[in-house]
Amino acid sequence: MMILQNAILELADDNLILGHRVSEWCGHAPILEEDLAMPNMSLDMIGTARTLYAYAAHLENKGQTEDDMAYLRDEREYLNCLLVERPNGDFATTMLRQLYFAAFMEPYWQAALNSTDDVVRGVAGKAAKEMAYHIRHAGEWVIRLGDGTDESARRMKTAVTDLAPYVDELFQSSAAAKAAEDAGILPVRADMRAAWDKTINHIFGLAMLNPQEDTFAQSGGRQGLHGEGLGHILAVMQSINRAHPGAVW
């Protein structure tokens, strides 16, 4: 069951993070649509997240809650990729690093409703069309920048070298993602490469850009290794569980 437990935590670690950092915006988005939006596409990863802990709370067995796994364990013990926790950066970075992530979550969710597993059948029922959203959100922005004035497409192309490290990352198979996978439990990561291709191509062409090439991947996240990044982001987010233990509205 540990086995299985991590590689539920890594797709809850992805979506409560990214939905973290997207969170951050909250208040301060450019535009009054996208202080709306931003909230809610955070809510929808947010929500993935919930689902996916309460299991994995359940497949441990100790007694644990979704509250548990997002607040009580240390930076360490998260399993996230290291692209969700990038930091927002202008409003271009954050826009592609949202691309990038539903590009490759949407055929994964798809691909998951053929999981042996109920739960995750049920998480990728919701989620896949909440991706897809997230997709056509994000990649008419990245578009609307790209295409844009000289000052948005610089900022653009910047986030396009500053993300390229951490985007081969989402294709890796951990040890725990490897045994669900060929369990049939979870689809084969590698396997959404080329519906991730074809969507940022065919985006990309749209708005002027190439994809940055040759560039080192950076990896780590699935075995607890991340950048200082996550530290700041955990002690925000668990400041008050922890100052609270037990606390309830």
Given for the second form:
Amino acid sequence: MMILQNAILELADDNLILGHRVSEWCGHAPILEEDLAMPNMSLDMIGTARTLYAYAAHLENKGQTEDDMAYLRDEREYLNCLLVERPNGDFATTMLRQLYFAAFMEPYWQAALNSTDDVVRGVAGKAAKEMAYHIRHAGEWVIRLGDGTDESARRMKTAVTDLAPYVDELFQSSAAAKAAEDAGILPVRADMRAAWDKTINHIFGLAMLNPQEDTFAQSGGRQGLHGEGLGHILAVMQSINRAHPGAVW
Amino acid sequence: MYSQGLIGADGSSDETPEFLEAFQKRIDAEEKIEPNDPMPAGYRRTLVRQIGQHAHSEIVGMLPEGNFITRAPSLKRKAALLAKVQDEGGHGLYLYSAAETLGVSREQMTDELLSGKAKYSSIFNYPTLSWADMGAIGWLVDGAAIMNQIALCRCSYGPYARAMIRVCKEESFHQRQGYEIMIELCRGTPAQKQMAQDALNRIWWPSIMMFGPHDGDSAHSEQSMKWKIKRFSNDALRRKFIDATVPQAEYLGLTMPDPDLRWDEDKQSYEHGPIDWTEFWNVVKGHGIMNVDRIKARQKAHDDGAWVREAALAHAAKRNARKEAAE
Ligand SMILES: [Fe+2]
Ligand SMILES: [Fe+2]
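Other form of same protein, the form predicted together with its partner chain, not the form predicted on its own:
Next comes the full complex, this chain leading.
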């Protein structure tokens, strides 16, 4: 069960950490409409993470809760991919990061509708719809910014360069994920490449953007080998919970 | 969230007595005034000012609670807090739209907020210092806002009244959610209970100041009451709020931070101790701990977002041009 638990935690951590990053914008967005849209996207991802953490806790079967999973694991135990922990940067970077993630997760959850696992199927139905909305929302911004002013086009291009190293890891399966894939519980990550390329090429075409060629691909998140940003995310996120061990909120 | 208190608009009008009388007749007959109806300049000015202050309060009000989104101690509370802060932004949006019906744009109002010309509720110039503040703000600040906004659902200006009906439903949800945080803390460890008491101690007085100066010291109140923009006096709403809140604090087992607070058997209502109006006016004038930081945060979001807004406009223009060229 430990193997399946780790595979589920990878998915949960991706959603929580990206949900956290997006929530950092709340109250500080470029326009009021985005002050509403970003918490929405963040809530979608945190909601998905909660269901998955509860499932991971259930699999461990030691009476743990979703909060134990989120608040009491350290940096080296977090299994999210590197893309989701990247700093928000400017609005162009945030929207491109969201597009990259959603363009992967939407077909992934679609495929997960055929999972042999009830919980995974349950999460997939809701999450696939949400991710389709995130593709639309973030994609529209990538188009507006890519084909907006000189400055916005320049910022969009910088974002493409900055995030390029973190794309490939989305399509890589850890040993835990492979075991779950072989059991028909989770979709095969590498199979999402064609759908992802199609979404990104379509949007980049409208945004007058070129995909980044020849990048050195980073990875390590699935082994708990992160950049320096994650430790700070967790230090903030877990601070109150950890200051009051055992407290109920 | 917002409460009355600081409207301060000049309600004077120089229309003919016949015009003013006809308008007053409509008000007295409880007719709703709609955007294209004739209205005295002072009525319009008072409303623009009030709705603007209200909208800005919702927007600035996102900051103190936003301060705990990334630290919320459970995922359930994190999700609820995010949704709440998002609701407040939504309230800002409806209210800017209501003000637009009176001929002022969101851009104009935002400029007035950033330049300091327009005010927002002083309560948001206090810092949030612990998780219990998320409970106390929902319970007390949203609670105080509801007292005022329920009355505003019957405001004579139609678009404002209708916006308030929608807002009130969400505010009462916020109030319950805040109180539930307090219940959980008061049932919890001694440290949690201490945190709850400390939040009440800090937030109680500013929250009863939200109703504004005592009736005798409240400028322009009378005209607003006559025009039915305002339905109850500051002191009447404050009393209602205190009467509703004291038993809730007792249920939590918390001590009210007002040694002079006492039940008046004759009035069947609470009498509170003296309010420190010097503090109130200091904060209104810009000397609260957070005044400068709040406006700086709004200014930074505005400045950092300028290129995004420009790009959106430029893209829309390009799109239209291409469409026209294709036709
Ligand atoms: Fe509100
Ligand atoms: Fe509220």
